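First, one chain by itself in structure tokens, the form predicted on its own.
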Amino acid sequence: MSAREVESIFAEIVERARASDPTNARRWFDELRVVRFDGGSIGIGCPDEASVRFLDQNCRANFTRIAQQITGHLVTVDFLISTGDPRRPIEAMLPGPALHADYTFDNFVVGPSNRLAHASCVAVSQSLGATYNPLFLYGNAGLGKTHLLHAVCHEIRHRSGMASIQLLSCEEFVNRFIRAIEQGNISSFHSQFRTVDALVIDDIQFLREREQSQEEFFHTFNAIYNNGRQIILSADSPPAEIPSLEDRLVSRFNWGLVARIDPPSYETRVAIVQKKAHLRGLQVTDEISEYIAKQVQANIRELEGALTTIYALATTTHEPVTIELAQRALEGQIRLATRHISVMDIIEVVAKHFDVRLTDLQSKRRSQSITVPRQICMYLARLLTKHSLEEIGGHLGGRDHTTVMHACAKIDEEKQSDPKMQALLAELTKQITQTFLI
């Protein structure tokens, strides 16, 4: 097969990959190239380590399926770091956490709602352990906390490839600690976490009500801090408002800088839409960016979801991205946003479906026949209303915001792993949105 034929096949693979998976399509796909094509294997050269990991985690199955369809063979796809010479790919990657390719400082849109958090993260990445230690970021879901944590790690790695970084969720920290106890390997756990240059933990609020894990994290915190190393944490609320968190941990979390991230302003939302579009190689006019920013106000994830919806419609219909196409693409989301759905509306539909009473959902009962419908109520209320976690919990027996947050996370996890749960949630959402109009 000639080099021209290989390039033609590869170009078609990339084009189809963009169209079939718009959520994960990126502008830098233009920089991908073939570094090996021997019939049974396709080696795809990538610009850097982050892009290799992004493709490995999000796109491997899609690229492989498309490559097999186009070539007619059971080929495998490998993503490699290219040196610039397609004959000399580098497959080794730096040790440490898998960082999201998009989550860099360059791709973060700064506005009044996040300026302090951004500036503090930049400062910390340039001077570990010497500026703000610990650095504690907090705010609602989808506002950019995880983006900033990854951006700090990207910058640390760029400045010093030898720096030791641990970036993980609080749940993962707890699970690793539990496994270390079960395996009798606590000393290895200590050496893994207490000797790093930077410990970065997302959603630290999940330490609540875990006494032994809090004890372990207390000593881990002290060891890192006393060694002059950096600690960066994120949560959905400030330290003092995390329920069941020990006072000594609250005190330590407040030692450095506590920075809040608020929902983005209209102008910031417009800039975010334009930045996200640029990352996907999607050309959108100012009119379309402003339209999306006006319709979607909750958080950055919903802005990105709206843009993905528009991108998917444009690529599947082969139409240019116009304001009319954007309106068609977001029509369902806009109708949903204009409906006045209350928590009680949701409870009514869920209770009827599961044949349970309202008083049962609001009671302290914890049997599965009641717990699952109650958690689904919380999840759908979070999705379909603008009520706070506390307000949702108030409608379901006065439960606190951490209980609601846990329920939402559990149902979301089941939705991802269980097609039956996904179908059930879709059906309940359809019933709710079709029943309760303006």
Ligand code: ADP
Second form
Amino acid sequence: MSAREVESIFAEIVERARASDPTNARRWFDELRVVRFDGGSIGIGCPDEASVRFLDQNCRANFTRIAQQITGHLVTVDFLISTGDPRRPIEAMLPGPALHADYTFDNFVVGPSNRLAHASCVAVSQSLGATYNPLFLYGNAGLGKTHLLHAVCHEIRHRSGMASIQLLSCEEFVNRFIRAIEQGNISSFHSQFRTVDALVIDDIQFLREREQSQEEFFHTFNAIYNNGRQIILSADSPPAEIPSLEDRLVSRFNWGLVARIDPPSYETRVAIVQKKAHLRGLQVTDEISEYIAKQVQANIRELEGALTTIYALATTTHEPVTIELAQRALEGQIRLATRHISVMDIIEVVAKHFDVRLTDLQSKRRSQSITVPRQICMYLARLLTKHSLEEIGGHLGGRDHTTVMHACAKIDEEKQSDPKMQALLAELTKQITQTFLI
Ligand code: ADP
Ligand code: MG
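To test you: the structure above is the form predicted on its own. What is the structure of the form predicted together with this ligand?
Okay, now the whole complex, with that chain kicking things off.
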């Protein structure tokens, strides 16, 4: 079917849906686009989340009925937020899933932590069903599982425009299954999933405690496997550690290759920051990428977030991206995450650490044993709260703003010259922020 035919069918569906249910017809229906049309289901791109919800709640049955009448097939209808460029030719979206344009093998940085996962994904995409089947990737959040799954699909599509691929989250699989039961068209559900060349399901741990879906997935798995087609799965833990997953699924998931993804090493993190910056056309010096890689260690999504924050700050303040600006931006991030911290929260943690009384910190006493903890309170209050210098001084024995400023500068200086002070501040910040992270 040509793109023009798809578009004219879709226009007719929308027109009839409007006419047959005028109460729920909306002007913004003009903005609906077809983003997927693969025989089994029609993906309708909507302008935003609110419109997706509206359509889901009020229009699904009507749209489905009309789509089935017009196409003559038992198609299902999915409403999605349309992120694509509406001018993009529809051929580019046919057939199969909408892939994230950036999630390709080219844009994936390979290091010791993900080498096996990456190599097995490449191997599988080059000969479906012939190497590792199933391929099972697991690792913590933000380590690149979804990226690799999309990269496999890009590669399959690149090699053969005809290959049929289903790529979806496990949650979507479960929802579509439930909907198929509700609407009594389970056979179209079967034909959508059991006949594909590659079934790629992200976050399969979502199957836990969903007995009926596990049963269905078991049969889906067998059908695809027995046809010699490819199955690729991702999860946050290895098969045997997914709670309440049926043994027969655990054993099947172990039939092929199970590849773990670990947190990236420092060198890999630096390379990832550079790759992401390059993708966005940002200039980053080695110093900045190394700084970010040192600050953010466990999660690549946060690594990207740090880069975004730094450039957002540079853009809004029209400042060049320097280390000093990067530091300010990332400290600002702490502040965002911890906006409920009060000066009292800080005083409590510091008092406990130095084993001094709260009232002493808040008094006018000037002995050395009190002065240093009090200055640290001021420094941290400046960093972690939005209070003014006066307000901070007010909480700490009624000092004026120059005293607070002086204290902050002094502690900052010590932090630069004394690793012990640096570690202490990091530890206190951790204690203070951890308790109040939202
Ligand atoms: P997961 O699915 O494991 O939670 P994602 O695939 O969503 O993680 O990855 C989070 C972000 O990190 C994505 O933007 C992805 O592009 C990026 N990312 C992860 N690993 C790499 C890598 N090795 N090279 C480049 N980008 C990566
Ligand atoms: Mg993911």
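Only the largest set of C-alpha atoms that superpose within 1.5 Å between the two forms is called the rigid core. Computed from a prediction, not measured in an experiment: that's the story for all the values here. Numbering follows the first chain given and starts at 1.
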Examine Thr71 after superposing the rigid core and state whether its CA is displaced by 2 Å or more between these two forms.
yes
If I superpose the two forms on their rigid core, does the C-alpha of Ala223 end up displaced by 2 Å or more between these two forms?
no
Core-aligned, does His278 move its Cα 2 Å or more between these two forms?
no
How many Å does the Cα of Thr322 travel between these two forms when the structures are matched on their rigid core?
2.4
